[in-house]
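Have a look below at one chain only, the form predicted alone, in C-alpha cells format.
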Amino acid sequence: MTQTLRHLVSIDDLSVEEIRALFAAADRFAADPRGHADLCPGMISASLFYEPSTRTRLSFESAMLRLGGGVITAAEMKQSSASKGESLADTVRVVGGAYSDVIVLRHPSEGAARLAAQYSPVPVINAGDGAHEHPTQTLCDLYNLHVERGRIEGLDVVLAGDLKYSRTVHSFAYALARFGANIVCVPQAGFEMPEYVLCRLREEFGVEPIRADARRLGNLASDSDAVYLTPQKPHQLSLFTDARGWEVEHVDALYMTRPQTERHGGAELSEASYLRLEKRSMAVESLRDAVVMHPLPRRDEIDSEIDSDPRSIYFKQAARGVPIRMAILGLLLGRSDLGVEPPAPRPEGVAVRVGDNPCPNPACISRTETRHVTPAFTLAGRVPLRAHCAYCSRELTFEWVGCSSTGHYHAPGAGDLRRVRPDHLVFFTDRGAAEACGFKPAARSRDGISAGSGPA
C-alpha cells in the first residue's frame, strides 16, 4: 500500500486526535529512547537550515538517529547552492529526490516551507519559517504541558515578551485555542500580538481580545497592556464591561519569549528595558503553580536564580523534543500508525495571475523568492471580500477587486463577487492599476447588480 505524501507545515497539519497519539507515541519514546533503533533503518532526514539553531536541528538528528536512520546536514545554506542563486524550490527537488526520505526545513522567509512541500517529492516539516509557525516546537511545547499538567483544555497560559515576531508563540496560540486553553498575552511594550493572528483566532475559535487585569502577576506585567484571550465563553465575555479588564487570577504556565532581534529590521528595542523574570516576580501569589517555560535561548529574560527553582521546566522542555521529534518522524515516514483520522485537506491556495503581488509581507516567500513561486490567496469571507496570502496567511491589501471573465472591477463590498469563482479574482490597490490592467469599473442596473458580472 503506497504511503500518502504528508507533511507537517503548521499546526493545523495534525487533527487534535494526532496530536493526543503523538503524545502517547513520545511517552514510549520518552520511556526508552534507546529500544527504538528498528523503526527506521536505511531512512535519511535531511537538515536544511538557512538559519542558525541548535536545539531544534541537533534534536530532530537525533531523533532520526535513534529511530535507526541516518542524517545529512547543511546546517548554513548560506555556504550552499543557495549562495550561488539556486532556489528553494530547486533544492527541495534535489534533496528530496535520492538523498533523503524526509527534508527538516528552517527558513526566514514566511510561507517557505509552504513552497517546499508544493515542490518536495518527501515529507518537509517546518522547523521555523520567519516569524510565521514553528509546529515541532509547538507539538514540543503541548506535549510539556500534557506531561506537566496531564491536559491542556481549560489551563491558564501567560504569553510574555516579543509577542510580535515570535514564530513560536504564534503557533502555540493557535494550539491553545484549539485545545480549548485560556491564553494571557503579556507583551513587551510595542511588540504586542501581530492582527493577523488575532484575526485568525477570531475566525477559527470564536475569541474575542479583552483588556486583562494583570495586576496580580507583580511586576512582570507592570508596564504591559495584557490581553485576554479565550475560546470557552466568547459571549460572554463580549459582554465584560469592567474598565479594568478580566481579572488574572490564576496560572497554571508561564511562557517567556527573548527578543527576536534578528527579525526587528532595525534598532525597535532596547534590552535592557524588556520583561524579566527574577525570583521576586515568582513570588506572587497567581504564579504559584505556574510552570516556567522558555523555547531557548534565552538571553538576560528570565534570571538564572530561577533555573534551580522547581517550576523552571525549560531544560525538561528541551529534552522531550526528541521523543515528540522522534513521534513526528515515524508518523511522516509512515513506520507509526496513529490509528486516527487526519484532518480535512487545506483548502488549496488559487493562483494570483493578473496584476501585481497583493501579499502586503515584504518577508513573504512569494516577495523574497523571484523564481518557482506564483502568488496565491485563500478567501477568508465573500462580503465583504477578505483573502489571506496563502504562503504567510497575511491578510490581502487591496481596494478594488476585478473579475477576470467580465473584464470588471468593484468595491470588496459588492454583492456581486459572491458569484465570482476564486480563480477569476483580481486584486487591484487603486482603480489605476484596475484600468491599466484593461478593467472597467461594474456599471450598476436599476435592480442594483451589476451589469455583466453573472456567474464566472
Ligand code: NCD
Given for the second form:
Amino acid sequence: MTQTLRHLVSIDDLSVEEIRALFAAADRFAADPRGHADLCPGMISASLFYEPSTRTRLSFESAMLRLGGGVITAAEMKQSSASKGESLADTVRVVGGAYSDVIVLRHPSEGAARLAAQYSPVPVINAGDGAHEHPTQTLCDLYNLHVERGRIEGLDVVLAGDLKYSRTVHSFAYALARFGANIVCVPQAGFEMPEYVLCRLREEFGVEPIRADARRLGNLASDSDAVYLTPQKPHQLSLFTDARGWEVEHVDALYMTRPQTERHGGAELSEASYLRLEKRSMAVESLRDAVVMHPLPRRDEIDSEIDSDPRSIYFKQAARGVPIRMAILGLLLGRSDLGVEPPAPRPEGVAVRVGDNPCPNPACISRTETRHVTPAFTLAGRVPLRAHCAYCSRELTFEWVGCSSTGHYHAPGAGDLRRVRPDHLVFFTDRGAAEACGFKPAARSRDGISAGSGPA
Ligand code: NCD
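Given the form predicted alone above, I would also like to look at the protein as it appears in the form predicted together with this ligand.
First the chain shown before, then all remaining chains and molecules of the complex.
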C-alpha cells in the first residue's frame, strides 16, 4: 500500500471522522491485543525522547511490538549526539532514513515536532513538544470518553490544575471544542489557560469563554477564575447566566493535571496550595457520575484514597493508550485504510523574510534551533494585522510591518496592509529596525493609520 507521507504534529492533523474510525480500530485491538502481529511486520519505530516519559514511550513501543514491528529507542537523548551539539533536524534525517519507518518524538521546545516533520523522510508523531501539544495523549483521552460515556458531543468536561503549561490540556481543549463538548476551566491560580489557546478556540471553533460559577464543585474550585467554554451560541447562554456566570451543576468528566514544575522556570509553586481531589471533593452532587481522568504521572493532586472509587478511571485511561496508539501507527504507516477523509490541509506557515523573528516565546523551536528553522507565521487577521508563529502557535508581536515588494513599512493597523501578499510581509520590532533594513515609511493611508502618523 503506498500513501503520501503523513505526520501527527497537532490533534488538528486528524479529522473528526478519522478520530472516530481510530476509536473503532482501537476497539478491535483492545478486544484481541495479541491478534494483530501481522499488521506491521518488518517495520521499525524509533523513540526519540529528549524529555522523561514512562507511559507515552512504553505504550508506543508496546503498540509497535503488538503490531509485529520492532522498536529502537533513544530514551535519554542527553546520551546521544544531541549532547555533542547535533541539531534536531540532522538527527531526524538520519534516524528517519535507513533506521526506522516512523519517529515518535518528545522534545522540550514548542514546535519541535513541526520542525522534525519538515526534515524527516518518515512520519513524525508528536509525543509532546514543551508546553504546546500532546496529540496522542488527546487521542487516548478522547477514546476514554468514547468508551466510558459513549459520546463526546455535549459532554461537560472540567479541566483542572496547571492549564498554562499542561500540553495535554491544550490539545484536549482543541479536540473537545471540535467535537462539540463543553469545557470548564478550573485553573490553579496563576496557571490559567494561555491566551493563545483561548484565541485559537475562539477563532477556529467559535468558542467564546464566559465566566463560570464553580461553587458546586466544592473545595476543588477557587471559583473566581473558572471559565466556561461552549460551542453554544452566546445569545442562548445569556438566558441562563447572571453576574456570577454560567453555573457548573453537572460534570461528565473531571480531568486533573499535575503542576508542570519543569516548565515553571524555577518559580516556586507551593504544592500545599495546589488543587487537590480528595474523598470529600468527590462527595459533591455535581460530580455524582463524573469520571475522573489524569494523563499521569500524578503527584498529590489526586489523593490515593479515591483510587478505588469506581469513578476513578486514570489507570484504565493509561492502559487504553496501547490500542489507540496501535491504531495511529497502523494509519501513519499506511497499513490501515480508515476509509474516511483526512482533514483539509492546514495553511502552510509563510516564512518570515528579513527583519526580526517576531515570535516572543523563548521556548519556541524557532528561537532554540536557529540554524535549521526559518521563522514562519500563519495569518490570523488582516487589519489590524495579526499572525501566529507557525511552530509554537503564539501570537506574534511586532510594531511595524513591511512589504518586501514596495519597500514600505506600515503600522499593523494600516488599511494598506490588506493588499500586501502574505509572502511579502516583513515584521519589525521598531521603526529603527525597519529603516536599518532599507524600508521607508508608507505614505499616509486613507484610514489615517500609517507609519508616518505612528500608532495611536
Ligand atoms: C503528560 C505529559 O508528558 O505531558 N504525561 C503523559 O504523557 N502521559 C502529563 C504530565 O507529564 O503531566
